[in-house]
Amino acid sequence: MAYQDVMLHIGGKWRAAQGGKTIDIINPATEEVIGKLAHASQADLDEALEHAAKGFDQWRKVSPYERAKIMRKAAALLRERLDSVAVLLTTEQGKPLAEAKAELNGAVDVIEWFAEEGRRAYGRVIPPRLPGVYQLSLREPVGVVAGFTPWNFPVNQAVRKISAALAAGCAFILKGPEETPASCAELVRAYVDAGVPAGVVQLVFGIPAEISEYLIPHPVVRKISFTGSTAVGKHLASLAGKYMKRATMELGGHAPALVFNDANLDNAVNILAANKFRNAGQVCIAPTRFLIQEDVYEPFLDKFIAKCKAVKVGNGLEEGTTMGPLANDRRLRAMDEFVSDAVGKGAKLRTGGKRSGNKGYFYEPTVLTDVTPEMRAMNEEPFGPVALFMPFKSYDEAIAEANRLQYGLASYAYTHDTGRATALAGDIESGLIGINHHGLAVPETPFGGIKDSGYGSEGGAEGLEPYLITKFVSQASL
């Protein structure tokens, strides 16, 4: 599937906006234009709005079981699609083409998973007080939606979002990431070409800022799903406050991870480097302060530091690239200014530490040690391949720093203490946490933070509930 320029999905019609605006598409391995992107203007936004209304009004009165035979469809036609599929996103995003294929694999499972938990939506009857009288409790989709996704998991990011609207009964209008359009537009191609009727899912792109302040404002709009940074999240969360709306905030993160000395550190070392330099480091969910207990620190970091290495680093199309380029120059610049702010403060570089190559926006992984939290590294998210590592004594120390910043969506731990694994699940403030292993973001469990990695859940039983109105009737009979 070659690269073509990416049009707007409105009122079930691929389309340029209205005004001809676009914007231009980066390939962040080449830094060379690859196609323009469709602008959406605020007449584009309005058409958009007045077909999610009339497309909800249609599909809220879908059985869940026919809702669920379309999302199943829609599944299946990406699953078909998807070797081609994967070639756009790793163009777009950079993320070698094994990574890209993964991503598109579970955004199928995602669907599939949805497209059945739909038809379990039960609401319930409740016992009266007085003869002849039936209480009952229904459950509602919320309406229309509007969902703000980032450039990092163009795919999985959309479809949790999407998925949980459909299956509950929703019609959804899709902000998409302008930086890696075309993977998203395909996802919502897919439910497009498996019957989701006309205005239903809807895709825009354009400025951040001008569409989500006027789409969340909008009475059309009954609720809204925000995937990104913490900064943006707390604007947009203020926004729906302001005006009633329900919010899913998935925000940002600065995962700890705790080795303890009587880990399995070969077991410990695969995982976490292999997660830590996933996506080039890009992911909210990615291990970043490596807490590694005194009497393994040497071990651990000798260890670690081969795996950096050994990682390939490349255009991820080309066979036996590991990682792939960072998304922008704006991410190179921050990966630059994390390293200096945090050597100038007195942090060893262990590896790594620069930019790699002339062309693109490859970065090296890099390892720094001796870090405290007085750097900025320690204390805003990195989002690239910068691994922070500091020893540490005792428990209690480690779970201090573990739990010094406002971030809390995940934590990983290893330890072959049974009752120690018990206690650091209930000490580690995070709303998700793997313990001798990474079994974070599957379909059927829940995904959110708590603090400042915001709120909601988009994943399980739990992902449903927020696109679902909770109505009670009581009803005597004549």
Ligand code: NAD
Second form
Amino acid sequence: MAYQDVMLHIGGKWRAAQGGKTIDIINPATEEVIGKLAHASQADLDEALEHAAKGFDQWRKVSPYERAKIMRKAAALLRERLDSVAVLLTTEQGKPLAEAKAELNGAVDVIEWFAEEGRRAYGRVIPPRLPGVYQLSLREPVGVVAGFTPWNFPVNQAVRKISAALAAGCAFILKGPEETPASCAELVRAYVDAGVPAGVVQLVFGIPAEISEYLIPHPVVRKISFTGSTAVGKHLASLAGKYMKRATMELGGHAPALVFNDANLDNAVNILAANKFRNAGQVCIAPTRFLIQEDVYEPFLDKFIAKCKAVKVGNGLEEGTTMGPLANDRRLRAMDEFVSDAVGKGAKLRTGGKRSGNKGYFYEPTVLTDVTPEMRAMNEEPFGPVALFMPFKSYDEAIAEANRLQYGLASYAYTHDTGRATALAGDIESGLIGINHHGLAVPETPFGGIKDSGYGSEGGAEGLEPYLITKFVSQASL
Ligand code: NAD
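Right, the form predicted on its own is done, so what does the form predicted together with the named molecule look like?
So here's everything in the complex, that chain up top.
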């Protein structure tokens, strides 16, 4: 499938924006313009809102059993198209083709999970105080949802939101990622081609702030769901609060990875290095602060640097590439700024630390040691292939550093001591904890952060909850 211009999907039709405005889409590996993206106007949003209201009215009346059939068909279509959609994803986002395929396989899995989970949106029957009275707690879809998803996983960030919403009986207006729109549009196409009625899933692109500021206050929209940076998340959450809209916020992270002296070092280094450089580090749950117990610090660091040197940076479409370019030039500039700030404040650059080549947004896998809390990278989410190394002496010292930041998304720990593993699970302040392995983002388990990393969950039975309201009915027989 060749890369093509990307359209809006409104009221069951793929179409250009009213007024015909477009923006360029760039391949991050070559910096070439690969297509044009339709850029929604306010008139387009009004139309989408009108169709969403009608779509919701129709979809809420479709039984969860029938919804599940359509959703499973969408999953089958996406699976059928997986190889060609993966090429689009790599071309616009940069990640190696194998990672693009893994993302799409994951998306199929998410759709199938929520298709079934929608059939389990159970209510309750509550024992009454009077004979002949039935007290029912019913679960109903919240209504029209507006979702805002980013460019790092153009399909997977969107599929969790859309699938949970549709399984619950909601209609969804997605503002997709402008820099990586084609693969996200293919996800929507799978749903549309599977037979979701017009207005139930719609897709718009444009200026993010203009779209969110128009959709969130609009009375048709009952809930929002956002994935992206903490700064933007706080802004959207305050807008949602002002207009009394429900909100799910999946925001940034700065994951600590604690490695104790009794850990299996090879296991720890293999898993942590693979997850540091997956998607060139542009992953909200990527390990970032490597806190290593001092007696294994040097051997762990040596093994990790060897892993960095083995990473093959290149165009994600080329065979053998294990890390693609950063997704946009903002990340390239950000990496340079983080590294020069850290080095200026005394950090040692052990490997990497610069752009790779002069075409495409490639950056070398980077390790900084001797880092301190004064450095920007130790406080802001690097969102790139930069690993920060710090030795620690005691358990308490490691926990204090792990919990120092306002982020609380993911954390990792490696130890052989089961007592310590249990204590860690209680002491670390984060929504997700991987102990002795990674395993944090499968459809059947909860996914979400605490503190400044947001609220709400996008996986497991908890993932359906935000799309349901509770209605209590007390009914007496005549
Ligand atoms: P950004 O903070 O401006 O944008 C982040 C995402 O939010 C983008 O998808 C963008 O389109 C969207 N966005 C921005 N302003 C918005 C608004 N007013 N309304 C609705 N959506 C809005 O900057 P960026 O350069 O794209 O990313 C920078 C940082 O964002 C990264 O360093 C990382 O910390 C974070 N980020 C996190 C995730 C994640 O998975 N949690 C994904 C992408 C980016």
